[in-house]
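The data below hold one chain only, encoded as structure tokens and taken in the form predicted alone.
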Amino acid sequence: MWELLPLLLLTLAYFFWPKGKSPGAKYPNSLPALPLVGSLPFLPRHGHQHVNFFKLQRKYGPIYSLRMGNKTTVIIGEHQLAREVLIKKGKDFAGRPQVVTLGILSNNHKGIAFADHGAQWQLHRKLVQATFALFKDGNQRLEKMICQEISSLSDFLATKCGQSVDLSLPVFMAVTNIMCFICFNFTYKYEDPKLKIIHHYSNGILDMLGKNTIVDIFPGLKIFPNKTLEILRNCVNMRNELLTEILGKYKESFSSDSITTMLDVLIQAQMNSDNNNADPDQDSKLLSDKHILSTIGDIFGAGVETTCSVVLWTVAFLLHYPQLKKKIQKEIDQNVGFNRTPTLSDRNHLLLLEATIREVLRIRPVAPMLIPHQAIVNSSIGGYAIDKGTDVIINLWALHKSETEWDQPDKFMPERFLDPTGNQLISPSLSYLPFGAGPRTCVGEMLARRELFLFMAWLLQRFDLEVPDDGHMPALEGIPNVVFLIEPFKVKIKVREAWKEAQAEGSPQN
């Protein structure tokens, strides 16, 4: 039996050793790698992965590779190279790695966020973009809806005056309702149990995706019992059941004469395809109910948790920088006052607030390593050969923390996004890509920026957000996940005296 061991090891080495590379091609520097396990033994075991990858640049440079099992992954930590991947050669690197956990989340890689490059992804992304075009600049319907949800949130927080509260759930409910309006044209009451179900499975999905399960590196292990995958499947099933119910009811009252939501756009495309009236690329197989549900699930997953996270990060930084908070409130008082609530048109005047949001997105990016890309053809980055099938990670953390691009990059400095007079917003560096770029750029960037501005402008106009009486400050280290989350914290809610006085004189007009 022991004589067979060398044969077994040789067989494993054959299957898991890096395959032959193109002769004469120049490849990026690589971490050491062993058969079967790849570079895993040589990666830091502690700390955040995006930080560790940034540190490895000191030794291997701004582009280097490593092996996860038998899979080659290239890490990019410099903005010229990142822009080459995302924009200049965006089509070459528009693929997505097909890993077990994301396959479960996306119903076998459907939708737009985790789907591989191809006709299905292109079609659904185009339909999602068509939906957001319904709410383009000049359309007041979306702004009115966002403000309506923030108003409900503000009224709820007013009942907590003097108390210390965790904002995560009420903010989640408000942002979820905004997405419900965009997708379905309805919203939930805060006490609706379905809203709690959405919160439960959303948290469950995030928790499980944050486990860094080894099955994504060695997919063959999925045949064994796996608690993480079991919980993830249960959460995804909860999500799918809820969305299936909504889709079924929606179809009963669907009218082609009124296309106002994302579900309208998707159902109309499905009907056109079924009636053979679609464009040649609109294959009916790409517009099944399962595909529609996956796309809606992606929009909620990408559009709710990200916005909630940035709102919480912004509040946390303002608790750490109370003088900045006072300056923003003074800016709001001078430019908006208390006789009305903030609108999107105020973005041109609340420059310090806008700069603060941009700085939060820099110093605590929503996705520190974006979602990994994959080369769909043999290509190159910075003159280095990149073989088809290679995974490519843009380390946004490295781009946003580059000392050659940013003055004191570890310091929270919103003023870096303002000119010396403070009267104009500027783009201080090309090494700033909070929403990605190119073919895979975040489709909801416009919505997210509007929400973030309105949430913070409304909250700071009406409330003093203070450190709780126990003096416990929010931790700023964060929890790396698909979304860069912040540790739960509480904030003391106090209705501002100036707001109270304005209320006494006459209610502000929305």
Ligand code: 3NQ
The other form holds:
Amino acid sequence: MWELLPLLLLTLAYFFWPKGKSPGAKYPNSLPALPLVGSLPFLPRHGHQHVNFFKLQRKYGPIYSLRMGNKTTVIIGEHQLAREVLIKKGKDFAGRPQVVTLGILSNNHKGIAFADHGAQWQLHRKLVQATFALFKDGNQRLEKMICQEISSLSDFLATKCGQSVDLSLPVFMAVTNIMCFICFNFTYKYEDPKLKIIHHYSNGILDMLGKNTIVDIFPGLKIFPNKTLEILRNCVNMRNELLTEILGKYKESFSSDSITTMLDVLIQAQMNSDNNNADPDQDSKLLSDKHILSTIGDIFGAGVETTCSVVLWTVAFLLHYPQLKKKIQKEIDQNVGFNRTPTLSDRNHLLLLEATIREVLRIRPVAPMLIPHQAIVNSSIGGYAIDKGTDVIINLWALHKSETEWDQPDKFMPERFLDPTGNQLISPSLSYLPFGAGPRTCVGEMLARRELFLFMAWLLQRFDLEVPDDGHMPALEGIPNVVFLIEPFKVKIKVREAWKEAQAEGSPQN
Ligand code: 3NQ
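Now the other one: the form predicted in complex with this ligand, given that the block above is the form predicted alone.
Zooming out: every chain and molecule, the one shown earlier first.
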């Protein structure tokens, strides 16, 4: 019996030991924690983590800490505190936790999404932003390309008229081609086996990242055989091989006279840094092919999986709210008609569609807890001391579901983003950060918003998207992962009579 005394003393020490480094400083409320396992025994075993963290606010408040293994993690569930972390002190909290799985995915924390704050991340983020600036041009190069892919998707779906289909693969192929155009200035034909390879390894990576791997909490365990890590490595290797092949071919025809894609921007920067004879600046060490592949992998993957996910969520909610779907189609018929296909300039008129997309992003955020941040210096949040190295999670789910910030937050209500007349989009609350904010804000926000609008406007102009004959409705619970995914579902595709009649009358289509 006496042999238990040391463990008992250790446990008591943990309960009463000052959690932070600065004696006397005020630290956030903390969940209980035991040696080694931290707060894990005190966390709910079931349910979505973002929902469980939101519920814990009732007892611990909008900022509290817990221990995952030997790591202190602070959870933020209120928008003013979130803005302090993301914007006001964005640099203090611009770090990223370096966990095993994401280290494998990002070739040891290169790229943008999972790279820690530092020269590499800043350089690559700047280069990616420069790429998106290439597409802000007046000649709608990108918009034309997006519409071209949506047109191909629509023509493919028209061949499935009357059938109930899972949209995930066709939408995946269309969005993948858009990202291929932005990154490499080429697209795949739908029957190209490369698209199936990309779909395969992407699903494999997402499946493995979705398993709560204990090795991310206890990294020492990575020395033991781990099937999840093995599959993750294999899928990442497949991706790296494909991107290496593309990069190799691309370099053969690269010309500094024509910088039009993300790979052009990255290769140009690599050449400039290699040629900089004055003093081989740091950049040359930060622009190796591995660095370039990781950045392309991040942007490509983010651009595809996030947009695909939101398109599927939007279709799913329209199946649950058919009256809303009909109102959006009426809005499209009145503002676009059938003599042309929708363009980005229609965003100023298709307000109910825009409001619906914003509501989907509120009620099913792409990243319910964003991507975890980390304090790179001793700092504070809401007057509470936050030690350097502390992980900080912004629980976006809590912001978007706040009872004090939103009217009936659990209800799907796109009209909340419209004024009473329905003629003006409004921002009903500041507690809304679907793309994050500050230095780590989603670098592809503008692209995503444009794609979401055009995908939905084109699909709703041409098709009635209906519940399958078997009556199976899409489940709306979702699958938490690095992207908040929707369970697979089918939708019955029917070309709208109004579209058919317009075709029969021979109305000119773009
Ligand atoms: C992607 C690999 C791809 O095969 C699957 C989807 C992945 C994991 C992306 C990830 C980047 C990546 N490999 O490096 C993105 C991620 C996590 C989406 C999934 C993302 C994100 C952006 N905005 C909201 C949520 C997630 C940034 C990096």
